[in-house]
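Read the single chain below, which is given as structure tokens and is the form predicted alone.
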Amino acid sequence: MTERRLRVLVVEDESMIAMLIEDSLGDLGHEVVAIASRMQEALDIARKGQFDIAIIDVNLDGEPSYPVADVLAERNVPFIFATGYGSKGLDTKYSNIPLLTKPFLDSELETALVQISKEV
């Protein structure tokens, strides 16, 4: 378990999956500060929001979410990608970013959070 409570932005276009991630994060002792389901909403929060890390669905309603990742990288906000396609669905530019393959277990989420929270 991570040693501190993280404030998390969740970028996910499937509401059921977003709720499952929110529940898992709560069970792990973290706080979801915002859930963005569309690109512009995600970009706005990524630019102005106050959070420690983000979990980003790679595909937002058919659109790659890399612009959100780029904004977070510019702000030095660590993030995790989530996708149902595994590493094959990820642009090689982001090969160093932690990846959760959906559906994932709470233990896999926790492992990714421990890995990424070292950057926070």
The other form holds:
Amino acid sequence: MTERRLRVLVVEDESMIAMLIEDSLGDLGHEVVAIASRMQEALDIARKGQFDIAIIDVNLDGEPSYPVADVLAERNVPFIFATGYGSKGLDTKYSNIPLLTKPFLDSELETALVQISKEV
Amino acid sequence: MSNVEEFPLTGRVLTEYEALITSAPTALDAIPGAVYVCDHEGWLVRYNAEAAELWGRQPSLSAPRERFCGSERLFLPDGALLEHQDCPMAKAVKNGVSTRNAEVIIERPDGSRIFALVNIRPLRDHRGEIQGAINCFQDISQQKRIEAEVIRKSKDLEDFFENSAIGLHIVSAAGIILRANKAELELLGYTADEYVGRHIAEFHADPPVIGDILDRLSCGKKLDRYPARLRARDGSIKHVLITSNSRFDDGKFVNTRCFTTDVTSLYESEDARRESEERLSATYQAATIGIAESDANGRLLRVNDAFCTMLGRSREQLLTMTFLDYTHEDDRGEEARSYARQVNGEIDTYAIRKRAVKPDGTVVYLDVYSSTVRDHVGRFRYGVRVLLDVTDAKHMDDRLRESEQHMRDLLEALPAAVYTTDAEGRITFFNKAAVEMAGRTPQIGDKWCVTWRLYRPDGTYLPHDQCPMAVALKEDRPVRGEQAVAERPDGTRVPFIPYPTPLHDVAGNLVGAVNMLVDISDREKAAEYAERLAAIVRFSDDAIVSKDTQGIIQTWNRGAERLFGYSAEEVIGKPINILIPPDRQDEEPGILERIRRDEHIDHYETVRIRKDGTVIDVSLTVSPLKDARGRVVGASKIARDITERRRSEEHRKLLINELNHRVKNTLATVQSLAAQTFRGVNASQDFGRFQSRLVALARAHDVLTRESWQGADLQEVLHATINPICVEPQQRVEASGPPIRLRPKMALALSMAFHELCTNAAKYGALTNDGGLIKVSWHVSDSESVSHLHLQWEEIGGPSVKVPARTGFGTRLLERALARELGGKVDLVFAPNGVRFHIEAPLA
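One more: the block was the form predicted alone; return the form predicted in complex with the partner chain.
Now the complete complex, all chains and molecules, led by this one.
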């Protein structure tokens, strides 16, 4: 368990999956502050939103979501990639970013959160 | 005679005649000498015994009486018959003629003759009338004989003087030549007129010599073979030996008689002999060959320096030895036998190669030539031994033999058929490869060729005596560039190239030949192969290009024309760089460097430029090209256009990623649906199990996706599956086995199995306590035509296991579904000390 209650941005275009992540985070004691399912929306929130951490699906309706990651990196907001590709599907530029491979277990989500919040 | 008349008659004084007649008949016998008396008519009246003896008869004094002579017959000294009435006695009584010292020959009745010296005096009375005559005669045969002998001798002497082979001359006390014989004149070439009457000194070449000669002779000394030099008429100098003595008359030096022996030729030959002897002697001593003389027992009598050197002994030592003393004991017997035969005269000479031992123990090889010197009656006098140190030659010979053996071994080991013949073409050697190639074992002495039958390349029969080897020998030249076909006794035929080469000795004489037969069946196959290869190159879709080590294009096929757009004429001879984009020019030196190091470059993917400037993706395979000696002379390059392949590969990758993304999202959606469905229901344990199985399946998908669904590594599948379940898998799971590639279906099935086993271990087995351990081991058996995977899951150190009361999903999956899925056998045992699971399934 992370020691604090994290406020999380979830960038995910599949609503069912977003819901699953939201439930999982809730079960782990965290709070989802926003769910973005479109690129523009995600970019807006990423630039302006107030949150501790973000979970970003790499593929947003067929489009790579790296620009969102770039914004967050710029703002020094930690983030986790969630992808169906597996680690090989990720741009090498982000090879040091924690990766959740879909589908994932709650325990895996927790591990990733612990890892990222330690780095923060 | 006055004293006769002094005797009175009656005392008258008797005449000589009367006194002789009246005296006793024996009175005449007192006279020493033959005497007879005739009366005035010539009748024999008295004779003494000696006369009768010389006559050899007793003439009668009474009737019938004999007249004038008592001999049987008389002859004159010249042999003419002298009748008794004409004999000196007849003249004395008839004419009163006295005869003093006349010679007649008396013949006796027995035919023998004597020379008689006759003295007759007529006997007269007081008045001077002839009363008779007395004849005193004596035998002078002996004197006559001597006289005849003297005459003959002097004649002989004269003849000897004149006709002697030796020059003779007589010189007066004053030194004037008085006489010279033919030989003398011939010797010097003068006529008698030119020589005789001149002073001897004129003819001598050395004044002191003639001075000395004349001095000696005038003192009465003899000269015996005194050497001098005379000047001949033609100016040449004759070497002579003068033997001379002097004649003295009453102590006065009269003349000298000189024998002149011409020794010019002797001198010359003597000079020559001396010279040759000196040379021989010098040779004898200076010779590098050893020379020695030995007696009949082999004892050395004379040795030269080289001989001493050869045997490592001093002359003094050698002269106390026989030649057998230093001969190696193994060679002694033979040498002794040969020498004995030589001494016995059975053989004149012999030659032997033997070993001699030096005092320091070293052994030298000697060639000995022994010959005999005989005395004038042919008896053995001594043996002449000529020695040659052939140690080096022997060693060379040995080495030669050795190297010959070495050569034979080499030829034997040669993988090519090799044989040799003598100058007549008879086979003297052949190696195993020759036997193999000929398909038969040739006989030593066979002629011309080791093969059974020969054909020309066009298939016509080739007699052995016309084969290339025969040609090489007959024409004494190496034959090259020929080809023939050998037929084996089993009918198979081998095309080959012969390399016959004549062999010569050091003198350049043809002594034989060596032939190598190179089987070119392979070469023919290779040529065929090369032809096929060339066709492949020609028609290949791939660009096949060769270049030299400098990168200059050498060949260019149709594929290259199609791929790069240049025709062969356009690019051959140009650098390969024209195909390389400017930003990749640094690739070529690297490739060339690797080629020079004889490296092969496989499927090197890069980019090249076509003639029209467009860029193409190519896969290059570059191989070094070597010459016959293995040196890299260039490279062959196969370029394949992979633009299309690359594009489709990228497309495929994209599709897989997209698919994966969708599948995973779908699975995640299923997960979400399940979560929403069972939320609030007290079924979180079951949901957890479901979620876990779902994730395990997804992880196996991940592994497979990474490999483009071609297959997955067993160990990777194991870890991807159990890592999410197992805490500290590195410490708790021990995996061992070779890397094994699983086909996708098997990877998924095993992944599910590992998940169930691992979940079970985490719930009830080895992962529930601190010390438990899971051992996973596998191997592949190749005993059947298909490889089988044998995999064992074994839990140790966990709590004791109870067999589950009911068969759950996991058990069913492991025991039934898996076996069906994989077409193999599974064995799940809930042993008390830990679960054991074994699976055996075909890999393919």
